[in-house]
Structure formats: structure tokens, C-alpha cells
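Only one chain is included here, represented as C-alpha cells and corresponding to the form predicted alone.
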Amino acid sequence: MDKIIQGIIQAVQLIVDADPVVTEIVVLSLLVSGTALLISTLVGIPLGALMGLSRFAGRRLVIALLYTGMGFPPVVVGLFVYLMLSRSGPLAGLNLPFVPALFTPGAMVIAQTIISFPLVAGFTMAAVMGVDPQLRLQIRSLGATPLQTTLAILSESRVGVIVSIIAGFGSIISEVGAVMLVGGNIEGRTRVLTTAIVLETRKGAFDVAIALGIILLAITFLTNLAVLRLQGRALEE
């Protein structure tokens, strides 16, 4: 018990002093997860809106794939990305400039994007489908174009859309399996909050591990707090 209390005290001291190692890990974590979330948002919201507002052949199959992706084990995603980017993988011989190498932040961004994208798209689709269908008919009757109609529906379901983005972020900021596989947990290059916690715990550096754990919990708490505030505003409206 004394070791735990001492570890917490040292962890707080590391956070207060803005320890360079801890700061570097936090910044890289937010950079990788933020980039992955941005890509997921730019692709997932339009796709979710399309799935919620359109009817086309193969729509049920796409929805089934989205739902499957929402529950996909992150470590399997990491394995898939690892095999695709490895030297013997299908992308190795193409020499494409936008395809990153393994054990780089770019590879971690790809893995986290695959994890968060189905959540953003799936929750956006659910939010759009929850809007009263009569509203869509009213907007169209006023002469709105398909794009204007879509934007109006997204605006009406904005709380659900924002929640989908926050859910996507929460799924990747706390993920460890995929980033460990494709990033390699290299100090100063690919070490993020979750992988650093695992490593520091194995080394017995509980003060650093606890400090990183507190920061990760704080980020998760702020994410959940944002969701609750948005839900509260929706109920007030």
C-alpha cells in the first residue's frame, strides 16, 4: 500500500513538473489519435449521412460491415495493418509515397483510423435516421437541393454526430493492442500513453506508469463529460 501511495505522489510530481518524457508521450498520443480521428470524421460523417438518408442496392451489406467494424477487435486490426505494411505485404513493392512504414506514427494513424471510422460512420447513421422523416420532406418541399437537405439533417442531428466523433476518439486514445503491433513502442518515436503504461509497469517504474494512467483517465473523463453535456443540452432543447 505504501508503494502505491508513494507512486501516486511521485506521479503527481511528474505531472506538476511537466516531465519532458511524460509530455512527449502525451503530445504524441494526442497527435496520432487526433489525426486518426480527423480522417475518420472527414470520411465517416459523409458516409454515415449517405447510409442514413439513401436507399441503394447493397445498403444492408454496407450496414452489416459497419456494425461488424464497430465491434472489431483492435488487435486484429493491428495484425491486418502489420501484414499490409510489412516488407512481404502487398503494399511493400508499390513504393507509394503516402503509405507509411511499420513502426512509425503513420502506421499507428492507419490502425487507429480503421478502429474509429466504423464508430463515427455508424453513430452518424443512427443519428441521421433518428431525425423525423417529415422534416426531410418539408425541406425538400421548400426547394432545397440534396446537398442542402443533407446539411440540414446533419444540423438537426448535430448532437448525435458530435457524440459519434467523441466515441471514435474514446475508442482509440485508450487502445493498446493495435498501436503496439504496428508502432513497436519505440521511445521517442512511437511510444504513446497506453503502450508506455504497459512498458513502465513491466519495468517497475510505477511513478511514471501511474502518472500516465492519471493523464489517460483525465482525457477519458473529459471525453465522457463532453458527451454528458451534449446529452443534457439535447434534453433541454
Given for the second form:
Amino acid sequence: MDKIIQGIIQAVQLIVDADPVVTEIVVLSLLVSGTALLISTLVGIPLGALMGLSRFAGRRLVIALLYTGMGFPPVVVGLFVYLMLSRSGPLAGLNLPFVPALFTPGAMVIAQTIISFPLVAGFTMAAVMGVDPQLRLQIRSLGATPLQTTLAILSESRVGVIVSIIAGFGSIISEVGAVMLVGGNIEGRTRVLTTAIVLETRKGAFDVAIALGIILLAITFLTNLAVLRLQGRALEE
Amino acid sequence: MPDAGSNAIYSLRQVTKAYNGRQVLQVDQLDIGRGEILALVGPSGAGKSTLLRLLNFLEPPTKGTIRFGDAIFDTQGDMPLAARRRVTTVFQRPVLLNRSVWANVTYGLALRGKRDDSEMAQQVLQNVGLAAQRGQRARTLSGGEAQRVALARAMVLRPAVLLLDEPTANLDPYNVGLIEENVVRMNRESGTTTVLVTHNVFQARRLADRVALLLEGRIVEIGDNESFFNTPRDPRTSAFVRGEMVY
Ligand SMILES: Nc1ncnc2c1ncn2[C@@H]1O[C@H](COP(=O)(O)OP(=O)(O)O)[C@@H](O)[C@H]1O
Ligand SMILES: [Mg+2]
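Form predicted alone already given; the form predicted in complex with its partner chain follows:
Below is the whole assembly, all chains and molecules, this chain first.
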């Protein structure tokens, strides 16, 4: 018990002092998850809008894949990315641009993008499908081009779209299996909040582990708070 | 104006519309004159709304052609954007954007990159009696106010053709009066061609230059206001005019 209380006190000290090691881990976490989320959003929102608003051959299959992706175990995504990027993997010999090496932040971004993008696309699709179909007709009747119609529908379902982004973020900032596998938890290079907590706890360095835990909790709590507020606003409207 | 003839803005020829193989509309010939108010009456399910969707180029016909000015709308469903933007519809149920009244009224202008036409928008809002509500959220309006916003949002575009799909169904006399007044003023002042779908025989009588009766997807009778109501040729028109038709 003493050890835990001691840990908490030191953890608060580390946070207050903006300890450089802790800061570096937090920054890398936000950078990796933020980049992954940015890519997921840029791909997921247009894809979700397309799924929700148009009918084409193969749409059901894509939706089934999306739903599967939404519930996919992150560690399996990590394994998949690991195999793809490993020296004996299919991408290794090709020397392609933009394909990062294993155990780099780039590899972690790829894994987290694959984890979060089905959530962004899936929730966006659901939000867009919830918009009154009569509204689409009305928007077109007012002279909107197909692109303008899509933008108007996304704007009408903006609360749901923002929730989709935050859900995507929540799924990766607190994820540990995939980043551990493809990042390798290398100090000063690929160590993020979750993997650092695992390591520090194992080492018995509870002060650092608790400090990182508090920060991670604060980040996820704030994002959940934002989701709740937005959903509340959606219910009021 | 019994025959729109060469002054027609629309010419429909052998137009049919079917959904899942079931034909719901068959208009062999219909010319709509530039600047006229044409009322479409008929029982529920007659195909009135379907005809309006075709006239607004929202759906292609299953067969036939709709000539609109120089453009032809056929089964391909292609219509140049510029032509499409000369026509707009006010639907029976007003569907507004979840934004302010002002944002709704200026939405069509924004689509056309004409955000700066705010004087016109203010004027139109005044005409429908909603100048004071311009900052209000559209979702908080009453049914009548919402329909007036929908009308204002259409009128501000100064369309060549205004399509109205039972715009005053379920509204109180005050709102009906305001809407009718604006539709007539716009027609008189700007020469806006107006196609008004209505259930209400009296409304058709009050507003229309010509009236057409649609039954089971076909135009049973079309004529100028006077003859349609006073000397109908088809017994079904007489029955409808006398309010005997069940719908
Ligand atoms: N999108 C659609 N799919 C299938 N059937 C439709 C569709 N739209 C209209 N219909 C059918 O077409 C017929 C005419 O409908 P409508 O044009 O709405 O009639 P009205 O407006 O005169 O009441 C009805 O039988 C209706 O069920
Ligand atoms: Mg109808």
C-alpha cells in the first residue's frame, strides 16, 4: 500500500515537473494516434458517406467488411502489419516509398490506421443513413451538385460524424497489443503510453507507470466526455 | 390559355414512369406554358408527386421525353446543371436544414455561389412574415412557419419554374393565405411558371390558370379554370369538382 501511495505522489511530481521522459512518451502517443486518426478520417468519412448514400454492386460486401473491421481484435491487426512489414514479408523486398520499416512510428501509424478507420467509416455511414431521405431530394431540388448534396448531408449528420472520429481516436490511444508488436516499445523511439505502462509496471517503477496511467486516463476521459456531450446534444435536437 | 402551344416551357411526350415494373404515370402529351399557373388535382396515389419529381429532373422517366427549353430530359436522366437550377420544388412536408432560418433561406444561393444576394433574401423573408425569426433555429419553427421558410428558400432563387406539392395541406387558414398570396405575387411579378399539386378543389379554382385532373397516372381532363370547373367534359371531372370523388 505504501508503495502505491508513494507512487502516486511521485507520479504527480513527474507530471507537474513535465518530466522529459514522460513528456516524450505522451508526445509520441499523441503524434502516432493523431496521424493515424487523420488518415482514418480522410479515408473513412468519404467512404462512410459513399456507403450510406449510394447503391452499387458490392456495397453489402464492403459493409460486411467494415462491420468486421469495427470489431477486429487490434492485436491481430498488429500481427498482420508485422507480417507484411517483416523482412520475409511481401512488402519488404519491393523497396516501396511510404512503406515504413518495422519498429518505427510509421509502422505503428499503419496499424492504428487499420484499427480506427473501420470505426470512423462505419459510424459515419450510420450517421449519414439516419438523415431524412426526403432531405436529399430537397437539397437536390434546390440545385445542389452530387458533391454539394453529400457535403450537406454530412453537415446535417455532423454530430454523428464527430462521434465517429472520437470513437476512432478512443480505439487507438488506449490500444497496446498492436503497437507493442509493430513498434517494439523501443525507448525514445517507439515507446508510447500503453507500452510504457506495461514495461514500467514490470520493472516495478510504479511512479512512472502511475503517472502515465493518469495521463492516459485523462486523455480517454476527456474524449469520452466529449462524445457524451455531443450525443447529448444530438438527443436534444 | 387552354393550350400552351408554342409558348411551352415544358413539352412532355409519351412519358411513363414505372416502379419495379408497375406503371404509375402515363402522360402522352402535356405542354406547360411559360408563366402559367397549372394546378394538378387528383386523388391520393394518382401520380401527382411522381410527375413533379420528373418535372424537377429528380428522377428520369421510364419512357418518353421531357423537353425543357432547349434541353431534353429522357430515360438517360441527364440534365445540365444550369437548366436543373431553373426549377425547384416545395414539398408537402417541409424538410429544413438543421440550421438557422437565414441559413435555410440562403442555402440555394450559397450553392450557386451567390451568398451576397442577402437583400433579396431579406425581402423574401419579409414577404412570408418571418423577418423577425431569421436567427431562429429552423427545427423550432411551427409547421406553418417551416413551410413558409421552405417557400422563401425556393422563391429567393427566382426560379423559372416553381413546383408546389400540396404546399398547404394541414395548414391553418392564415398560413394558407400567406402562402397563396406569395405564390400568386411571384407569378404575377416575375412570370414564374407554377405547377401546383393540390387536393383542394377550391385552391385550384382560386389560383390556377389551367387545371388538370390526374387519375391513376393519366391526365383525364385539362382545361382553363373556367371550363374545367363550369363545363367539364369528362364525367369524372364533374364528380371530382363536386367533391364526390372518394380519395
Ligand atoms: N419511389 C417509389 N417506389 C415505388 N412506388 C412509388 C414510388 N413513388 C411513388 N410510388 C407509387 O406511385 C404511385 C403514385 O404516387 P404519387 O406520385 O406519390 O401519388 P400522389 O402524389 O398523386 O398521391 C403510388 O401508387 C405510389 O405508391
Ligand atoms: Mg403526393
